[in-house]
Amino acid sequence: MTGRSPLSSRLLCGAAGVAGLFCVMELAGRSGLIDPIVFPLASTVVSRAAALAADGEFLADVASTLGAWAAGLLIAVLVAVPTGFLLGTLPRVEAALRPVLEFLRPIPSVALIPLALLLFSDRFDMKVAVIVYAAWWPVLINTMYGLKDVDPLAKETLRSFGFGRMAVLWRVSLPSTAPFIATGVRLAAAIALILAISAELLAGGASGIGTFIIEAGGSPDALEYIIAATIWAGIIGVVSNSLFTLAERRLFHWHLARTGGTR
Amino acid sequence: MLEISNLDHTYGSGPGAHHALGGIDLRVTQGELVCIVGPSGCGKSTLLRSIAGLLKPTGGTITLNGTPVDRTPDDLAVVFQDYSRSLFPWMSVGDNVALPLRRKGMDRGQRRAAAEEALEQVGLAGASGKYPWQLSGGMQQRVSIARALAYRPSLLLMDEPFGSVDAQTREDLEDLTLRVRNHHNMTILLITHDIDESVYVGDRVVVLAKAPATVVGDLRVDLPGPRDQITTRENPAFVHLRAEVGRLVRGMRSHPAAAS
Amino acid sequence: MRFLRVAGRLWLVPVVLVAWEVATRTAEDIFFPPPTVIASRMHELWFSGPAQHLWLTEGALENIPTSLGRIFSGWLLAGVIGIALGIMLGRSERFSQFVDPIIQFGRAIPPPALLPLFLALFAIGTQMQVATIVFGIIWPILLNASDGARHVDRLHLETASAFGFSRGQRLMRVILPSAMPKIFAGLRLSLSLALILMVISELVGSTNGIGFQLLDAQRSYDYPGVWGSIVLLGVLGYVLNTAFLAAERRILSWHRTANQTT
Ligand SMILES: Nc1ncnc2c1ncn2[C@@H]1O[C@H](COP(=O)(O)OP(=O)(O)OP(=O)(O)O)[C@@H](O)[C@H]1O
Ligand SMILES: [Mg+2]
C-alpha cells in the first residue's frame, strides 16, 4: 500500500461515507426493511431538499430565520462584549453581580419563549429577544474568561512606555481577548439558531424554517418536507460554523500559532 | 536624576511573606550607566519594577528628577527580563517596535522609519514583517531591545537584556548600548548576571546581596578611553575590577586579604 | 465569620429581589408579577402538598419526576452511545475519516428542528422526548470522547503492550481513564443541553412534565405560573450543574489517586 492510495484522502473517505449512508438508507427502504410510508426513501428526501432550494416560499422562510438569527446575534455581541469588559475590569462590580448572574445563567433559555410570546406582540421581535438572551451568555462568559487570560506583563509593557488605562485596554486587553470573544460568538451562533427554530415551532403564524416544518405537518407527504427542511437547517448550521471557524483561523492565526491550534 | 532611599519591599503578608528588598539606597546621575549585579532571586527585578512605577514598594522613596515615583514616569523604557511575554503576539515585529512611538507624536511614516532603523541596529533588518512567535528567543530579545532603543527614553531600564543571544551578538549589543547612551545622553540601569559584562559596559557596578536585597558594593569603573571588546578586557584595571565584583557577589569582603 | 463572608458576597441578591418587588408593585403590569406573588404561586403549584408526600403537591409529583426521568434517561443513553462511538472514532483514524462529514452535519442540525420528525415517528410521549434529547446532546460527548481517546499518551499505550495487556484491558485501563477528563467536560455540557431540550420537547409535544406545565400556564394566562415554572427550571439547572461538578470532583480525584498508586 502506498501513501497515495485513495483511502488516505480525507475528502474522498468522507464522500464515500456519506454515499454509503445514502445507499444503506435507500436499500433499506427499497427492500422493505424500513417501510417507506413510515420513513421516506433517501432519494425522495434528497430530491425534495433540492426542490426546496428553488421554492420561493421556503427561501423566504429561511431568510426570515436567518434575519432574526443575525439580528439577535449582533445585538447579543454588542451588549455582551462591553458588559464583559466592564465586569472584567471592575472586580468589585463583578463580585457583586456574580451571584445574580449565577442564578440567571442556568435558566434554560427556551423556557423563556412562552413568556416572550406573551410579552411581544410581534413574532419577529419575540424571536430576536429570546435569541439575544440565549446568545449573550457564551459571549459574556468568554469575554470575561479571555480578559482573565491577558498577560499582565503585556499590560505592564505598555504602561511602562507611559500609556494610560484606556490605551492599555484598547491595545492590549482587546486584541488579546478577541480570540476568546470569537469563540464565544461561534458558540452563540449555534445556540441562536436553536432558539430561532424553537421559537418558530412554538409561535406558529410567523415565517421561518420552524414554521415551515410545523405547517408541512398537515400535508400527506409531510415527513419528506420535514426531513428535507431539517437537512437545510443542518446545512445552514454547517455553513455558519465553518465560516466562523474560518474567520477565526484567518484573524487570529497568531493565537492558534501560540496555543498549538487545537481547540 | 534618580534617587532611591531606604527602599523596602515585602511580597505578600503573614507566614508566606517574602522580604525582597531590605533598604536600598542608590543615586544615579544624568547620563550614567549603572550595572546592577547580584545572585539570582535576590530582588533585582523587584528593584527595577519599583523604579518603573509598576510595583508599589512597601517602604522607602524613589524620586526621579525631583518628583516622587508613584506611577510610571514619562520618558522611560523597560526591557523586561521576560522579553517574549512583553512582545504582543498579534502585532508584527515592526508594529511592536513602532507602537510606543505613538506617544511621541510621530506620524506613521516616521514611526515605521524609526522602527526599521532600530531593528537594523540590533541586527534584525528585514524581520519587521514577521510575528514575534516566528522568531527565535534571542531574536525576540533583540526586538524588545530595539523597541526600547527606538523610543529614545531619558531613562532606560534593562533587565538581563542580553541573556539569550550568542557571545558575538552579545558583544555587539553591549557596544550598541554604549553608543546609544553616548549619542542620546540616556541614563541606563542595566541588570545582569554576567560580571564581565557589568564591568565592561558600566560606569558603576552596584552589587546586591541576597534575601533581603541590600547594596553591598558600589564600584566606580575607571577604564581609559572608548571601550573595546578586546583591549578593554585585557586591561589590568578591568581584570582587577572583575575580581573585585566577583568577590562581592560571592559574599566576600572587598579586600582580598580579609577573605582568609 | 463565614456567614459574614457569604453575606458580603451575596448582598446584591436581596437588593435585586426587593427592587424587583417594589418596581413590579408600582408598575402593576400583569405581565410582570412581583416575586412574592411568583413565590406563592410556586408554593401553591408544587409545594403545598401533604406532609407524608414531603409537602409536594400532586402536580409536583406527577410532573417533576417525569421531566427528570426524561433528562436522565436521555443523558445516560447519549452518554453510553456517545462514549462508545467516540472512543471508536478516536482509536480508528480510518473509521473517523469515513464518518466525519456525517458527524459534522448531525452536530450542526439544530435539535428542535427534529421535533416534528420524532413526533411523527414516535407519537407524543417520553420516547419522542428522549429521542430528541439523545440526538441533541450526543455530539459534545462523542466529540470529546474521540478527542480524548485520540490523544492518549503514546508511552502509556506502549507500556500497556509491553506488559501484554489484552485489548479489553487496554481499553478499560488505559484509553478510557485518560479520556475521562475530556469525557466529563462533554458530559457536563450535554447535561445543560439536556435540560434545554427537555423543555422544548415538552413545550412542543407533551401531556406532562414541567415544560407542559409552563405551556399550560401560558395558555391559561397564568402569568405567575409562567414565571414560577421558569424559576423552577432555573433552580433545576443550577442543582443539576452543581451536583455534576461535585460528582466530577469525586470521580476524577479517585481517578487521579488511582493513577498514582498503580
Ligand atoms: N509577585 C511575587 N510574589 C511573591 N514573591 C515574589 C514575587 N516576585 C518575586 N518574588 C520573590 O522575590 C524575590 C526576588 O525576585 P526578583 O524577581 O526581584 O529576583 P531577581 O533578582 O530578578 O532574580 P533573577 O536574577 O533570577 O531574575 C524572589 O525570591 C522571588 O521569589
Ligand atoms: Mg529578575
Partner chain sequence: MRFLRVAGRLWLVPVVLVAWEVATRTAEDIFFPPPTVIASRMHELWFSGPAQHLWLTEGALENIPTSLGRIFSGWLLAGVIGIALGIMLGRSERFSQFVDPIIQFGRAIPPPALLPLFLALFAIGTQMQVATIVFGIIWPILLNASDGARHVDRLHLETASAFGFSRGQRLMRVILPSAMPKIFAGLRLSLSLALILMVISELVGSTNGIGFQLLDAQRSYDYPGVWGSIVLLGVLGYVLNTAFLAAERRILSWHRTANQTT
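The term rigid core refers to the maximal set of C-alpha atoms that superpose within 1.5 Å between the two forms. None of the values given here were measured: they were computed from a predicted structure. Residue numbers count along the first chain shown, from 1. What changes on going to the form predicted on its own:
- With a cut-off of 2 Å and the rigid core superposed, residue 18 has a Cα displacement that reaches or exceeds the cut-off between the two forms.
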Contents of the next structure:
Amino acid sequence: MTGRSPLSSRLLCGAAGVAGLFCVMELAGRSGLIDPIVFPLASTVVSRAAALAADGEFLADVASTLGAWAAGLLIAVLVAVPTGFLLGTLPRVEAALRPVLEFLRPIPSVALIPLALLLFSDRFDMKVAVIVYAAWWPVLINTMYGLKDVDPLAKETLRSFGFGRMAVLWRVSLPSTAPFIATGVRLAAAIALILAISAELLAGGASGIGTFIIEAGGSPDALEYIIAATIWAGIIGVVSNSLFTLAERRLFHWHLARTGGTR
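Pass me the form predicted on its own as well; I've looked at the form predicted in complex with its partner chain already.
Chain alone follows, minus partners and molecules.
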C-alpha cells in the first residue's frame, strides 16, 4: 500500500479547509448569526465569482493586472539577479551600498505609489514601477544568500585548474544559487500581485482588478462583487504560487533532496 505524497496531502487538506470555511459561512448566514445584508451568503458570493469568470469586462481587467504583474516581475528579476551577483561577489561594493539598501528596504512599497503617480503619467508604467521596486528585494536578497551557500571547495577546485572568475561564476556559483533565486522569484510573484492590485485601488486607472473593485462599489450588489473579485485575486495568487512551486520541484529536485525540503 502506497501512501499519498506530501503535495497531495497538502492539496487535500487545503481543499477540506476551504470547503469547511464555506460551510461555516453559509450556515452562519442562513441561521441569522451573520446578517446577509452586512455580509452576503457564501453561496451568493461563489455564484457571483462564477459569473465573473464569463464576464468579458472582468477578464479584460484581470488581463490588465496580469500584464503589469508579469512585466514588473520580469524587470525585477532581470535587475535583481545581476545586482545580487555583483554585491555577493564584490564585498567592497556590497559594503559601500549596504547603508543605502538598509535605508530603502524598510520603506513600504505601497507608500511609494503617490510618488510613482507624480513620476509616471501612464498608469501602466506607474504600476510596473512600484512592482519592480517591491519584487526586487526578495530576488536580490535570495541571490546574495545563495552565493554565500556556494561550496568554496568547488570554486577552489576550478580555480586550481586555471578557470577564471567568470568561469567559476558561470559553472559553480550560478547553478548553486539558482534554487535560491527561484525561491526569491516565487516570493516576489506574490508581492508583485499585491502591489499591482494595490496600485489600481489607490491610483485608479482604465482597467485592472483593483479598478473593477472600485467601480463595483457603486453597484447595487457592491459587496458581493467586491468579495467575488477579491476571491479571484486570491485564486490567481494561489495558482501562481503553485506553478512556481511546481517549477522549483521539477528543476531543482536535487537541491530539495540535499536539504531535505518537501515544498
